[in-house]
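In structure tokens, the next block holds one chain alone, the form predicted alone.
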Amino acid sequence: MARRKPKLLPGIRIEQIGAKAKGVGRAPDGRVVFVPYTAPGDLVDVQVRKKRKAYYEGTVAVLKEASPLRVPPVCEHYGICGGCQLQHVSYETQLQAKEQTVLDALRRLGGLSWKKQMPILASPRVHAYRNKMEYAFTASRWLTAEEINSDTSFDRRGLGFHVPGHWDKILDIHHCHLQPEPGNRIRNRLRDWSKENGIPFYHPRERTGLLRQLTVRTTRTGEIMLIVHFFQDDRPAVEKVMRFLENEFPEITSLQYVINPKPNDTIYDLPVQLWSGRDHIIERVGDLRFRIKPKSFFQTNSWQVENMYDRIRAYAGIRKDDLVYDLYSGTGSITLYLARDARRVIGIETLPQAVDDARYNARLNEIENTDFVQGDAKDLFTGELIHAYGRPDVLVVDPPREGLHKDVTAQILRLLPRRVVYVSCNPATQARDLALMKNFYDISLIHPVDMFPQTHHVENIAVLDRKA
């Protein structure tokens, strides 16, 4: 039987940019439609990929109208990287859109309402802004269309960013746009050069070849992190490599390397062996100094991170004999940004690495009015605890994508701290949480905040004070 040719939409016009960055459109039978890579005003002929009984998902066949919001895209990999899915818009397109997005969760998933609204918080940057950067070697990389029809041969080598919906394909990267110089330098060096001399290529099916991953970090005061991830532990090659980067790039402050065996491609259960350099690089934010090291998290936009903190230090409200609770306290960047302001922070973080972090910057930082514990939220945050250390008055919590675990919540609501400021970088998530607290706090505060331009990410900052 011949297969079914997908249906075409004619003539849709895009009304506004949706959840995920996706264009959002109406069929002529109702249904919603949702095109990514489309802008408010376009008008597109669609090609369906997934009809449901209330909306059609496709792609754009013609655009037969272009929004005059459109802008060109910088980046020749648009389109294909799927990293960045809002380069065709400008950037004032880019903040009402996850504006839009935060109102959305909060009104309709959440059916909330809040006293006060803050513009979004645009970035300062909107290219370059990446402190953190993780590049896919592929012994069989991701061929365009132009390549595959050609009768050319290719060397499929590359190194770069997996292609959506495909775990082992790679696209290879020439210039990417979201981090500063040296990444793009030092990743398209390193393929060259591994080329050259022959080093083999990860091959993520046969799970063959040595180089796996690269991971670039950078900070604003000049320090860079390179990691370099080997699937096997060839020892000569894995040392010619590390001496080639040491001597080709002398300003790298800290060079290690991982050796990754496993299917998978994370590190967090694997040692990273230093090279040279120090094993950390020292990133500011505002007066504070914090260490990084491989496996620590940090937020990713270092231009960003400073207004974002001085938001949530000033929403707070915090008074000089205040006892704050910071949960998912992270490397206690918000910890210690609050410190200045209470009588003592105690700061709730799983990830025991994370809290060693922690620990070494309040010392780095001459801060002692913190406390660090280490363990999961909703197993500490107990009245163990509460006894241990006392009631908060003021509560932070800046969650993972999934929200507040549900005895978290309860938590909370039996505690009652007189504020409590939620950081979140899933509004859906959010509205889920704050909707389960309404009847006992106002929100008296919120405030988008946009850390990753060029994608449809966004984080809201909500102040809830509770009722009388």
Ligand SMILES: C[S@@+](CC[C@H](N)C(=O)[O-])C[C@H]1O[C@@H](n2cnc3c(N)ncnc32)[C@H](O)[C@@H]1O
Contents of the next structure:
Amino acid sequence: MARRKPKLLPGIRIEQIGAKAKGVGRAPDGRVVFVPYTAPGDLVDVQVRKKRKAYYEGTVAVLKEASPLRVPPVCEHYGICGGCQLQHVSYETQLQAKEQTVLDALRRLGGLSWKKQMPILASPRVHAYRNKMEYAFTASRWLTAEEINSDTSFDRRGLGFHVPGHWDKILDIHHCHLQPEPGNRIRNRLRDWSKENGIPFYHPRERTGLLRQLTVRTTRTGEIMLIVHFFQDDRPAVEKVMRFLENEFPEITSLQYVINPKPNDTIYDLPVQLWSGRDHIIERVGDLRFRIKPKSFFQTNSWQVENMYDRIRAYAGIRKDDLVYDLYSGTGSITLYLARDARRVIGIETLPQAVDDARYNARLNEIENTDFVQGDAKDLFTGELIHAYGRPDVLVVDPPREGLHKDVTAQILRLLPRRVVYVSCNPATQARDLALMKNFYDISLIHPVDMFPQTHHVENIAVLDRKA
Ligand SMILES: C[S@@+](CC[C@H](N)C(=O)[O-])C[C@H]1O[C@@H](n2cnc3c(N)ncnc32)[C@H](O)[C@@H]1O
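So the form predicted alone is up there; where is the form predicted together with this ligand?
Everything in the complex follows now, all chains and molecules, and the chain you saw is the first one.
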């Protein structure tokens, strides 16, 4: 039986950039059309990839008229790599689109209103802001259409990013504009040297090879952590690679490696070995210092995080005698940032390693009025803990993308802290949670924040005040 040709929607005018940075238009049958990598004003023929009751999702088949808002993407890998979704419009347009996404989510999904909205907080850096990058080695890199159609045979070894939707395909990266130097320099040099020296690259399907992943972490203070992930413990080859990196890049302050023979890439359950330097790097935020170990979480945009924390601190409006809870506290950065204003701040976090870091960071900064409790917020933010520490005057929550667990929301509504500062990286779940609280709290202020220029991600701070 002949396969049905995918449907083409001709002449769709893109009206705005919506959630996940997808352009939004309307089809003649009334359905909404979502098209990534488009700009408001574009006229496009759309190749439909998905059809649902209320919408289509598709890709650009032909760009018939280009929007005046378009700018040339800075990156040669843009559109294939998948890491950035908004390079084709100016930063100003990116900010407007992200702000609109937040407002739409809160209004449409949550039916919410607020007293004041601050304009989206722009990032001081729009490129070279990511302090952590993870690259994958491959013995079978992704080939471009031109490469496939040419008669030449290619070296398939590469080091770069997973192509979206293809777990085993990796795009060889020559330059990533989101990472500050020397990230690009180290990645490219290691790849070239490894090729020249015949060090085998990992083959994800065949599960062969040696070099598997590379993690580069940098700080504003100039420290550099490099973690090489090897598939096997081939001592002579591992030592050869590590010796090369140590000699070639004396600026690396923490050089580490890990042997990962597992089917998955995660190293959280594996020991990381120190090769040279220190086993951590130190980042500064405001006047605080934070230790970052190989498995520690840290906010990815060090240039913007201080601005965001300053706002959180100002909006929290903490009084000297206040007891504050910081739910989903990670490595304790917000907890410690707020500690100087409060009587005591209690951080609750599920990851044991993050809690260790938080306690260490408290000592490092000589802060004595914080406590960190490890476990699930829904189990811990309950009667027993409240009995031990007291009821919160002010509450800060910074949950993962799924938002607050319903038991956490219910507990907030039982305890009714004077003020809640809700920091979110997902406006949709934030809208859902705020809607559940709207009979008890007024939204005094919202402040979207751009932590991730060039990408669709957006953060939002919402400040809630208990109703009189
Ligand atoms: C968005 S991060 C916030 C980190 C921190 N506030 C910061 O600014 O660095 C969310 C944190 O919530 C933690 N987490 C996820 N689920 C959790 C849960 N059910 N209970 C407590 N913490 C959780 C994650 O491990 C992560 O550290």
